[in-house]
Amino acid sequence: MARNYSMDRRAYLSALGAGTTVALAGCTSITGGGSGTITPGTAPGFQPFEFRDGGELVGFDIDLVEAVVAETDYELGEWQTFEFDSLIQALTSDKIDMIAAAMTITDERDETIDFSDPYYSANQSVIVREDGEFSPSSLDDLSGHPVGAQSGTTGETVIQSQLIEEGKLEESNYNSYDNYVLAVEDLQNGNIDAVVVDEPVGATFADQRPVTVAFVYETGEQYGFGFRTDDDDRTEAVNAGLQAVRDNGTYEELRNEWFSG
């Protein structure tokens, strides 16, 4: 569901950061590697994790990163935005220091970048038009239907590995999109019959648009923040900060704000 990014939230995070700075003045830093800046990168269009509301970048990942970095000696740099499948290149080419974009931890990605400890678990939802006649209950039911997913996501991997490579779906029936907003718009317009998307994002679309979740495909995936392989200091600092926001209740507060009700 949509959430308005209030000044109260910004004030809360600023106060949290200020309080943390004071607290750290009398104790050992949790960063383990000195201070500096963390410039985060994301891919808007993945509500409720990261999206634009009235031109402002908001979402669960945005709030969580601000809270996590406030628990470290690092300063949070200006958010940079990219298409999802360009984020790893942006990280490895030093355009950003951290990926915060509901990115699933996979062995393939782990060969190129390092991940933080997992911060969210999700499966895949298959969404269809609410007033449509198509009502699949399994991946096999998608055979012969035009389907879509966002490029570079787990949804695309599921379609490629479980349907196309298994001969259950023609390559020509798969549509790849730069973001899920475009995919869902095509679904609403009748150009495709289903979209495979991360479960919490699918639930948000179902709350806000005339689409519904047909079924959930369990993948057991986990999201992590991405870092360069030679950037252990930032990785360790964010892991410590992530644990801190879990311990002090901030993580639960943010999760409830963005995913409940």
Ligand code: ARG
Contents of the next structure:
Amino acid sequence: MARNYSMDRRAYLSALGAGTTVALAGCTSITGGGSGTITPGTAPGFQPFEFRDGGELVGFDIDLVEAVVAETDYELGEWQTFEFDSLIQALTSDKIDMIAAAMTITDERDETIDFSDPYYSANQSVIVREDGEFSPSSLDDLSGHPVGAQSGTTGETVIQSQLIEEGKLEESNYNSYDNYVLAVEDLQNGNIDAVVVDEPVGATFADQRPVTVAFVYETGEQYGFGFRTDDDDRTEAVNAGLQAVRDNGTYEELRNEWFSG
Ligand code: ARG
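Output the structure of the form predicted together with arginine (ARG); the preceding block shows the form predicted on its own.
The next block holds the full complex; its first chain is the one shown before.
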């Protein structure tokens, strides 16, 4: 569920921004265009990219955005959280300025928003219970089994385009969840038999719960940060920041920190 925007924080940041503008008047890179803030939005429950650890929002995307925005003239606003399938709407309605949610760059999404340069590559994985009773080795093996994915994701697209539309899976066998943690809980409970999820996240669930990666389905996805289509300033600033953290070693440090396996 969407968290409400903190007006106190916003007021504080804009007061700060006003002061900064006066102090830096004449510095065109910060006075031109927007407010000088990038308020990022994400969808937690997608470890190790974004999740809650004792209430605190943490993960690779969280650290990466902080490092990238620090390389720009923008201030980082307070993180806002949504269900994954509400992020694009949150962006286009100005609730956030940037999506950082392990979001795959797709043609369909590219019609509504702009993406930064790619920052991570991934495939899909199919995870099942560890007990070994059901161990599919291809998508076709999912026929006749209840399967799940998070609403609005590319995992869901794989189920729809490769199984349901191909007549290999009954629509009633597809269960869509607000987030992947709920899907995996249903898998553990035996309510569904498989979950289709991005491979790095499937591997993390397998580390922490009695589930296992049955097989990987290659999609060659690339994650990008999302921006409004009229917001070239932030898009370009973040692309430059991304290049800077790749060049100075921070990107690799964060990768090693969050993807130890
Ligand atoms: N990469 C997939 C997609 O773009 C899944 C992303 C889910 N992200 C999340 N934070 N829950 O659809």
